[in-house]
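Only one chain is included here, represented as C-alpha cells and corresponding to the form predicted on its own.
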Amino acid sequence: MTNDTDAPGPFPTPPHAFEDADGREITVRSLASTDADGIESLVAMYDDFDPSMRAQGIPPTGEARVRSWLDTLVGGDAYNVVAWHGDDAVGHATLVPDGDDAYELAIFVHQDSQGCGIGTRLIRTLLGYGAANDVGHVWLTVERWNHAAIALYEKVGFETMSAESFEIEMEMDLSTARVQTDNTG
C-alpha cells in the first residue's frame, strides 16, 4: 500500500495564484473550449513563440497551423491549463490522451517568461487538475539535451523510463497523487 509521504504532490488544481520570480502576480486556469479570448490570447503567445524554442516540432509554426493545434487540444478530451500575467498568456500545458489510458504531456512556456517558475507551477497545477479528473498515468518525451527541462520533470516526480534514443522518455502515476486544495501562493 502507497502512504501518504509516497504519492506524488501535493498539487494545486486550477485557479492556482501566484507571484513568479520577478515579481508579477501569475494565475493558472483551466482552458475551455469555450473560452474564446482565452484562445485568442495564447494564439498570440504561439505566434510570438521563438521557433529556436520549438521541440519535436511542437508548437508549430504559422498562425493557421497553431489554431489547428489548438483546436485539437482544446476541442477535444485533452485537459488545458494557460498561466496569465493579466490578460496576457504566457504560458501553456496540456494532457493529451494517448488511447492506451494514459495522457502525454506537453509544456510550453514563452521564452519572455522562463526561468521566473512559472513552468514549474504551471506543470504542478496541470498534473492536479488531471488528478482531480481522474487521470492515472502521465507521460512525456524530452530531448536529452534539454536538461533544464528534464531537471523540472524530476524536480514534480516523473521517472525516467526510457533513454535509448535521442529523446528521453518519463512518466508519472497521478492514481494516488495527493492534490492541493488552497491555490495561493
Contents of the next structure:
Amino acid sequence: MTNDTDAPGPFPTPPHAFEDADGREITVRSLASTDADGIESLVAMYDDFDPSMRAQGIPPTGEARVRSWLDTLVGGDAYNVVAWHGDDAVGHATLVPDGDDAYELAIFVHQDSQGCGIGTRLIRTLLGYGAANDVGHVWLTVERWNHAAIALYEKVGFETMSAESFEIEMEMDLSTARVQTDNTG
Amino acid sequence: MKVLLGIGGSDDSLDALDRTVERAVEAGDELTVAVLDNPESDRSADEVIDHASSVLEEAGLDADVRHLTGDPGSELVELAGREGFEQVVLGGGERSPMGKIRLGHIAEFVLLNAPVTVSLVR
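Go ahead and give the structure of the form predicted in complex with the partner chain, now that the form predicted on its own is out.
Up next: the whole complex, starting with the chain shown before.
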C-alpha cells in the first residue's frame, strides 16, 4: 500500500454499508465457505437470475449446476463478497485463483437491483478485500459488446490488455492499491 | 453428411473428436479429421494424429486424417469450401478458472468465415 496517486483505489473492505440510488440499505460482506445460510441465499439469487444476463456460460442454468458452480467458487481459495438487502443476496463478486499467482474476477448483480450503483460498490469492496489479502494481479474477460460492464471495469481501474477476439481481456495490479481505513464511504 | 472435424490438440478438441466419431458411427457421416497446428495447444501435431487414428480404429470408423499446415483457421475454411463439406465441427472452448467459456482463436475465425454450418461440441 502506497500513497501513489496513480495507484488503484482507495477501495473499501468488507463489511461495507451504503444506501443505493433507490434509497435502500445495502451491505457488502465477505462470504465464508461455512456460511450455509448465506450460500443458500446466493443459490436463490442465481436461480432467479435473468438468463439473458448470463455471460460466457455463467452463471449456469438450473439449481443443481448453480450449486456445483458455487461450491467450486466458495469452497476453494477464492475471495467472495455478497451485497445484501436485508436477508436477500442481490449481488456477488468473486476473485478466483488461476493457479498462476493471479486471480480471475467476475461480478453479478441481480436484474432487479441493477442501475442503482450496487455493482460499483460491490466490485470496489471485492478489490479492497483482495488487496487487504495480498492479491496482486487480477484479470477478467468480458464480451466486447457488453459496454456497461466494460465501463464499470474501466471506472474502477482495469486496463484493456487484449481486444482482438470476441472477448476483451482486462487486468489490474492490486499490489499497489490503496485500501480505505474508513469504511463509511 | 460430409463432415470436417478440425482438432488442434486442446482438451476441448479431443473431446470433440470422441463425440464426433461417435456421432459419425451412428449417423453414417463421411468424416474427415483435419489436424491443425494450434499454437495454444501443448500437444504436437504428430501426437494428435496418432491419437485421432487410434480413436478412429477403436470405433471401427474409416475416416481420413490429414495434417493441415499453415494458418489453421483459414486452411480449414479453405478446405471446407474446396471439397464441398456440409459441416465443420470444432471443440466448444475451454473453461476459465471462474467457469467462463473461452472460445479459441481458431473457432472464432472459422465461425465468422466458414461457408458452411459450424458446430461447436459442448
